[in-house]
Structures are given as structure tokens and as C-alpha cells.
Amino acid sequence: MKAIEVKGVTKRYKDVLALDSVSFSFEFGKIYGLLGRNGAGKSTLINIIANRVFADKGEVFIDEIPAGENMAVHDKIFCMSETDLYDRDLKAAEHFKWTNRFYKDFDLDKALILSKKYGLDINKRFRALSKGYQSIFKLIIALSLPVPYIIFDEPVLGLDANHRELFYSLLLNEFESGERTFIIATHLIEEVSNIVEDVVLIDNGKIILKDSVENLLEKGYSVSGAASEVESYCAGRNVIGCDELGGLKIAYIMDEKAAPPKESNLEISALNLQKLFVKMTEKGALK
């Protein structure tokens, strides 16, 4: 099976249980979004795929090879990381040169050519770049890796809109070019909900919720209107949220869409990946 797989993957640290017996798989060939809220668990599966930190319990699988501490995946996966893992005092030339001796098929004409477009100077050193462009610097080293996997985390930090946009449009590109696996974790939601294909949601250290962006788009909607004609019209719906004022409410729901009431004035509407992300995860919602 082509795929990563997260097998009853277990952190902790210290008091704080990060990732508790989580379990799933992103299958080869997707752009995901990997959305979770700070503290949810994001940053710490990132880096145990990416075999930077080590899980408690549980295993990691890349193409049903295990991954901890295998360098016959080395080749296989990528993490571009929001955290700055790069020698400061390097120049970004200097960079692009050991990433290819250290990835075989790094694309270093590529990175010259991306570097060109972002109007990136590759003779500065790492430190004197600005943020926006110390990301743009760990984009294009990710872009020119033509790995089966690559994980972006939070990729648009500092970039003005013009770069967010040709970001976007590079990693579409890399993608129709050749069937690859691309990870967004990002809390710009909204910026990727028509990129990305399929969501994984995770929350206080477990997965609660792996769909397409299709059926999620299918499935949310609000109803709103008097409050007791809506309380009536949710029994028996999943609703995941709600917001009143006065005698007025709103019920966030995901379920099969159906019309309310013909004498009813309640008002029906589709809701964005954003607002679905914050509803699911606001305190207490699934309970």
C-alpha cells in the first residue's frame, strides 16, 4: 500500500499527552490539509512522521516500510518545518548545495530558477533574511525535492499575498506534474480549502474527523431562525455548535442537508471550511 501510515501512535510529554493512540493514513497521490488548533497535537505528529521526534507507543509506515530511525525512507519523505532547522550563518547558495548531496535528486536548477521568482537573494545569509523570505526560502528547497511525500508546515508564514498565491500555484503545479503526496498544515484555512482534496482534524491528541472537503462542503450547513424552531428542527441531527442571541439561534450541523418546515421561517446555509474547523473544535463541541 502506498501510503503514510500512523499506527496507535502514542506522546507524551512529561504531564501533557500529546498524541493518544492515533491512528489513520494519508493514501499516495492526495493534497491534504492537516488542520488542528495550537496544542492539538499537529506539530508533534508532523515531526514524529518526519522522524524527528520518537514516539512513545505505536509505529509510523511510509510505502508499508517502517519509518523510525530507517534511512531506507530518507528518500521518500520531506518536511518542510515551521521551526528553522537550517546553519543561520550559511548562505542560501551554500544551503542548496548540501541539500544535494544529501538528497540525490534534489532539483538544483529548479531551486535557482524558484529562487529567481521569488526574487530570492541566495547569497544572503539564512540570518539576514526576512521571515517572509526565510519561508519562501524553505519552500523552494521543498518544491525542488522530487520525493513521493512532502509535508508543508504552516508554508505561508510571512509571505505577503503575491507569494502566498504563487506558492499555491507552484505546488499545483508540481503536483499535475507527477503523482505526489502533499501534507498542508496550515491555520490559514480558508487560503487552502480549494487546494487541498482531502482534511484530517486533530484535536487533543486524537483524529477526530478524516474526510474529503467534498462531503464536508456536502454536509455543513446552519439553520437559523427562533430558537425553539430551531432546537425543534435539530433533534436527531448531529449538531456540533451553536450561537444564540436573545431569542434568535444558530445550529451549526453536520448531517444530511434537509429543508425545514414549510410554515417554518427558519433560514438554511452552507458553511466554509473555516467555520466548520472552529465549531468542531471549539470546547465541548463533540461531547
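These numbers were taken from a predicted model, which means no experiment stands behind them. Numbering follows the first chain given and starts at 1. Each form is matched to the other, and the largest set of C-alpha atoms that superpose within 1.5 Å is called the rigid core. Compared with the form predicted together with its partner chain:
Taking 2 Å as the criterion, residue 90 counts as shifted between the two forms: its C-alpha moves by at least this amount when the rigid core is aligned.
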Second form
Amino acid sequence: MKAIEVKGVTKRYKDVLALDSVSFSFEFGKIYGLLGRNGAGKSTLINIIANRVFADKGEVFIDEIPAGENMAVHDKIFCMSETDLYDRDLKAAEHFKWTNRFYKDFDLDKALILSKKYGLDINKRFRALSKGYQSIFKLIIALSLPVPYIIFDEPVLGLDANHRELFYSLLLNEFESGERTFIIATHLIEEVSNIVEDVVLIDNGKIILKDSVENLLEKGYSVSGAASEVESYCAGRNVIGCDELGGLKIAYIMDEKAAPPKESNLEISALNLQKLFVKMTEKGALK
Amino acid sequence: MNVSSSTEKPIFIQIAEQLEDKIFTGVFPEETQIPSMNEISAQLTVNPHTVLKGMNILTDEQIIYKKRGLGMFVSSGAVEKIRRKRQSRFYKQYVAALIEEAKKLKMTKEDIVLLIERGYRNESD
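Form predicted alone done, so how does the form predicted together with its partner chain look?
What follows is the whole complex; the chain from before opens it.
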């Protein structure tokens, strides 16, 4: 099977259970959103997949190859981290040269073409690049590696709107269907909601949801109106959260959409991905 | 083109409707090429699979077709096809909705007829 398979992965840091026997898979050829609150376990999961941290229990397979301590997966996966691991005094062009040494399939021509296209001055030292261009630089390295799986950990943190737009359009331009898998871990849910096809939601070290964005948007909705009417509508449905505004009650529901009774004044509205996730992970925060 | 994720309508339907509208208004004339999946995807920052799904609706309705190795083209007769489709939807989309709202506002049939006549008079002014 062409996929990243995570099987029963557990990771504990002292008294914090960061990942609790997590099993799921990222299929090949899709753009995934890996979402979760701060401290949910996103980065731990990414670091285990990218073989930067060891799992206490469980294993990760990439295209059926065990990923732990295995050089064979080096050609399969690349992780663009939020933290900068690049020597700040080297010029972008020199970084390209070194990457070319370490990854035999690094496409230097492509890196140069992309740099030109996106206005990255490769003769500038890493430290002299703006925060936006540092990210564009890291993205260009990631995209110039012909690996099937690329993980982006908070790729647009600190970028202004123009650079974020540039980032997403570059990403989509490079996503040729069926040839690559992108996994984007981010807090900016609304921004990626049209870009990602499937989402994996992690909360308190557990995967609490894995579904297509389309399904989620179809099933997630809110119903608002007089509290008593809303409550009787909600009976028997999967309610993920509620808000109250005086006599008005808003219930957030994840279920097959059903029209309210004809006589009622209930209003049904769509729920965006962000609201859906905030509601789904709110309970976890109370524990 | 422009998509919004805050409406009830799925993104792929929004894309299909907007492409259809561009064809209907002649922005993309019959027998000319429309933008590719990748172009639309990058322009709207929308997943290419979603764009494809939208385009497939128009392909199924034979409003656009694929020219092997070249891309997607507007079918001849597409505009007429869209016009017929929209005419058949007119009652449900506009008339039924109009009557429903009118009833809520306690407006009579005569009120509505007068308004429609006024609308046509204004247009001819």
C-alpha cells in the first residue's frame, strides 16, 4: 500500500502522554490537513513520522517500509519544519548546493527556476531574507525534492497575506494529482480549508477525526432559535457544542442534515471548518 | 472567479456554477478553451481535485468536453443548453421562493402581480 501508516504509536514525555496508541494512515496522492490545538500532539507525531523522535511503542511504515532508523525512507519523505535548521550565514544558493550533495535526486534547476519565479534572491544570506522569503526558501527546497511525501509543519507562521497567498499558489502549482502527498500541519484552518482534501484532527494525543473536508462541511451545521425549539430539534442528534445568547440558543451538530419542522422558526446554517474544530476540541480543553 | 467557504454551497458546485455563468455570458465562447484544472486551482487556491469535480459536472452535462492533449473546450450549443436548464429551474428558484416570502409578509397575489407589472414598466422606461 502506498501510504504513511502509523500503527499503535505511543509517546510519553515524563508525565505527559503526548500520543496515545495512535493508528491511522495518510494515503498517497492527497493534500492533508493535520489539525489540532497547541499541545495536541501534532509536532510529536510529525517528528516520529520524520524519524526525528523515537516512539515508545508502535511503528510507522512508509510505503510498507518500516520508517524508524531506516535510510531507505530518506528518499520517501521530507519535513519542512517550523524551526529553522539552516545555517543563517550561508547564502540561499549555497544551501541549494549542499542540499544537492545530501539528496542525490535534488532538482537544482527546478530550485533555481522557482526562486526566480517567486523573486527569491539566492545571493542573500539566510539571515538577510525576510521571514516570508525564509519560508519561501524552505518551501522551494521541499518542492525541489522528488520525494512522494512532504510534511509542512506550520508553513505560513509569521507570513504576511501576500506571502501566504504566494505560498499556497506555489504549493498547488506543484501538486500534480497522484504524484505527491502533502501534509500541512497548521492552526490557520480556514486558510487551508479549500486546499486540503482530507483532514486529520488530533486532540489530547488521540486522532478524534479523519474525514474529507467535503463530508465534514456537509455534516457539520448549526441550528439556532428559541432554546426550547432548539433542544427538541437536537434530541437524538450528535451535538458537538452549544452557545447561548439570551433566549437564543445555537447548537452545533455533526450529523445527517435534517430540515427543521415546518412550523418552527429554527434557522439552519453552514458551519465552517474552523468553527467545527473549535467546537470539537473545546471539551478536551475542559478536562 | 471567486469561491467562499462560508456559504452552504460546496466549493465544487460554486466552481461549476461560475464556469457555467462565464460560458453563458460569453466570457468563454463556444469551441474555445477554458482555463485548465491547475490554472483554476492556483488562481482560487482550491485543491485541484475539487476543481476537477466541479468541471466534471459540466462535462456530464456536455457543456464542456475534453480535447485529447489540449484541454477542456466549450461545446457548441452550450449556451442554448444552459439557457434551457435555467428556464426549467426558473419556477422553483424564483417563483416559488417569491410566493413563499410574499405569504410571510401577508402580501396578496394581486400585490405581487402589480409589482411584476411595475417591474416591467420600469424596465421599459
